[in-house]
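Here we start with a single chain on its own, the form predicted on its own, put down as structure tokens.
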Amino acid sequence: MDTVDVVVVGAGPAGCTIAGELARAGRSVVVLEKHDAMSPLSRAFGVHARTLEILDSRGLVDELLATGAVVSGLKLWDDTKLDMSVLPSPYPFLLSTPQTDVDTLLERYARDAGARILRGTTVTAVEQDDDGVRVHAAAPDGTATTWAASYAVGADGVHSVVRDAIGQKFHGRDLLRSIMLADVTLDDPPAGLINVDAGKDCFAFVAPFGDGWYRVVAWDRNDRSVDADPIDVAALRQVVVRAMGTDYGWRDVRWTSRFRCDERQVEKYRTGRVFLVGDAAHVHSPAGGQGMNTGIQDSMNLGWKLAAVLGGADDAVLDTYQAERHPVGKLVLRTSGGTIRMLLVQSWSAKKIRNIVVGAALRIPPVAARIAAMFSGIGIAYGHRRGENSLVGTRAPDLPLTTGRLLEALRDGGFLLVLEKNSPAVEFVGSVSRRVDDGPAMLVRPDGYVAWAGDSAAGEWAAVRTRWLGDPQSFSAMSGASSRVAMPPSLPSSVGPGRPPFGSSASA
């Protein structure tokens, strides 16, 4: 029996993200993946601003930016536009790039950090007790293997073996069947934006990859094909014409696929010592392009917490994963589902009302900014205690610091104490930097969220750190940094665009 700190099942973006986070924190982690090689399928194609910020905080963003096209927003029905350029982020756009580029980047991140990724290994059972988890699997040659660990993470997608093994029901409904995908070249492509539109019984998306190829996503209400059925390219092209009014000079096709989507979410992201992330925990409409992004952000939230508890923090810290991320999954189901239903309204009167209401909302700058923040992930916030600074639980903006940018200062993977511009020095076990503007001090978690904000001289940040990590002198969950700080385990959570979604460098 092999023994590690954590077994991760599934080597997609969510699985490789959490494996990389654990390994760079000095924890032993193995990833068990049933497929022999990385999937050539590239269903997702949009990387949102919050995910790009996360990748920046690990020194990975520049490589990914070089693979795709920067898209400033979405052009919706009736010439309505959602403008991403208003985002208060270093990345005020959506990056359109094949998911295979994201997969490649994050798998290499995990391997370089020291995670073991075993392909061709099929998990057959998961057992747990008070002392740990045992994950049973079949190696590529059929040999039975067992991995013992303190914790296990199911990142194995919509048909999760881990989810079934721990008895979590995937509550929800079927949504759309037989969504068609294709990568094509276009002689007369739409300029600059991701184009989204619908006909009477169909919809289509067209997105640039920046290399002459475009991703087409299309659905026909009357198509009864199953996922395994081949795609008739001529029929797909006609669906695009019906939805968009043109085929944009459709020419070459290099790849096609089908998938179906549901709206489902488990009730509990944690079951004892086993956790679910990404599509194993939630699936939803492709509208908004939030699926892959939400999974990566799940893993960033959970990864440092597992490392902290393995290093001596209170086990209750792990309950905050459910408290913080389950509402996010619920929000994504609601917003993506609402978006796809608006896209598919059929009556003339309903379309007219939709066009007027949505168009008017997106022409009001504060409303448009809030909607963009919600879809991009910039607006996701977690709860804070009464009396705490309103910045607590929000995503830390990329402030200029005396040592560079805030996102750069997070690259050691630990917690960061940001002092005021003119405050006295303090003793802190971990990374410390200083603002160059006039904002308050902040204690920033490894996932880029604010754990505490206020007057550093009062020393309140020390108690917050202790609530998350226990005695900082005994904390050993990091390599290269000896402490991490985050929100107190007992905090309630609230998520949504109604909270202050971000702070400027002047106010944060």
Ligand SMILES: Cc1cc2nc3c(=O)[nH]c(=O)nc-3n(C[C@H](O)[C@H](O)[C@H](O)COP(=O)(O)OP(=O)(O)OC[C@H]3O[C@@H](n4cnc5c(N)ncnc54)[C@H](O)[C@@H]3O)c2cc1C
Contents of the next structure:
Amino acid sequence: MDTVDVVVVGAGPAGCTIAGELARAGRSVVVLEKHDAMSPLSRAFGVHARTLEILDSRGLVDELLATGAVVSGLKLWDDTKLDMSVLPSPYPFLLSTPQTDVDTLLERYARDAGARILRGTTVTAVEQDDDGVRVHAAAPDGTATTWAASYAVGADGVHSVVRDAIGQKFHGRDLLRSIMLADVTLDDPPAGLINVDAGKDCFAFVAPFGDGWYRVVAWDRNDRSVDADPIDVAALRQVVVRAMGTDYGWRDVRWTSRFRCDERQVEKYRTGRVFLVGDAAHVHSPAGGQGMNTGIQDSMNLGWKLAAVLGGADDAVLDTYQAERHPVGKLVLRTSGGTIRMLLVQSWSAKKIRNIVVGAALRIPPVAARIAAMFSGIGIAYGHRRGENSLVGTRAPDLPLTTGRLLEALRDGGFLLVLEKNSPAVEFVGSVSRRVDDGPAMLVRPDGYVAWAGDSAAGEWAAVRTRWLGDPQSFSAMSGASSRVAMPPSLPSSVGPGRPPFGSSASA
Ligand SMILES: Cc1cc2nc3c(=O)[nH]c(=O)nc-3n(C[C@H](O)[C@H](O)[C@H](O)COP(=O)(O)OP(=O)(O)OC[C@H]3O[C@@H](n4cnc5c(N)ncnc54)[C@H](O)[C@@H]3O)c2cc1C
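With the form predicted on its own done, generate the form predicted together with the named molecule in the same format.
Next comes the full complex, and the chain you just saw is listed first.
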């Protein structure tokens, strides 16, 4: 029996992200993946601003940007537009790129950080007790293997074996069957935006990949096909014409597929020592392009917390994964489900009302900005407790610092202390930088959210750091970085235990 700190089941985007995060924090991690090779099928095509920021904070974003098309927003019916260019982000757009590019990048990230990815290895069962977990799998030659670990993460997608093994029900319902996908070339493509429209009994999306190919997604209420049926390309093209009024000069087709879409979420993202991330924890309609993005962000949230607890932090830190990410998953189910239902309204009058109401809302700049922030993930915040600075729980913006940008300063993976422009220096085990603008000091978590904000001279940041990470030694092991600057005379020589961070509720 092999032993590691964490076994991750599934090498999709969520699994590779958490494996990379754990490995870069110095934890031993193995990813067990049933497929021999990476899937060539690209389901997702939209990478949102928050995911691009996260990738930037690991030095990965430029490579991904080079693979896709920058899309400034979504064009809906009647020239209504969801404009992403208003986002307060270095990435005020949606990157349209095949999911295979994201999968390739994240798998390499995990391997480079030191994670072992064992392909052709199918997990069959998971057991746990107070001391650890045992993950049973069939190796490529069919022999049974068992991995022992402190924790296991189920990143094994919608049909998760891990979820079944820990007895979590996937509550929800079927939403749509037989949605058709095709990658096509178009002689007269729509310009710049992702186009979304609906006919009487159908809808379609058209998104550019940036290399001359376009992803078409279409659904026809009268289509009774099952998932295994081949796509009739002529029929698919007609659905696009019915929904959008044009086929945009449809020419070549390189790939087609069908999928179904459910709306489901588990109640508990944590069951003892086993966690669920990504599609294993939540699935929903692809409208809004949030599934993969949400899964990557689940993993960024859980990765550093698992590393911290393995390094000696309080076990209750792990409960904040549920507190912070479950409400986000719930919100995504609601918004993506609402979007698809809105597309599918049938009666003339309901459509008229929809067009007027949504059109009017998206023409009010603050409302439009809020909606864009919600879909892009930029608007996600995890809440703060009474008495805390209102920045706590929000995503740290990409501020200019004396050492570069904030997202660059997060690249070592640990906590980052950002001091005010003119405050005295402090001693901190981890990365320290300084603002060049006027604003409060901030302690930023490895996933880019603010853990503390205020006056650095009061030294409260030290207690907050200890609350999340345990004593500074384990923090040091996690960040791999240590900065030493002169301690100001006002910093207390010892800090109190602080309140536990646990139980903060998430909001988005
Ligand atoms: C048509 C369509 C369009 C979409 N568009 C978007 C979009 O634009 N943006 C977006 O964010 N999301 C989109 N999504 C959703 C996105 O594709 C998924 O949310 C994402 O792939 C989930 O990632 P994951 O890592 O959680 O799971 P997966 O990608 O499903 O990976 C799970 C992995 O676990 C492995 N596995 C399963 N069982 C076992 C086992 N027993 N043992 C070992 N390994 C196992 C699988 O082989 C797989 O590699 C779309 C989905 C569809 C269907």
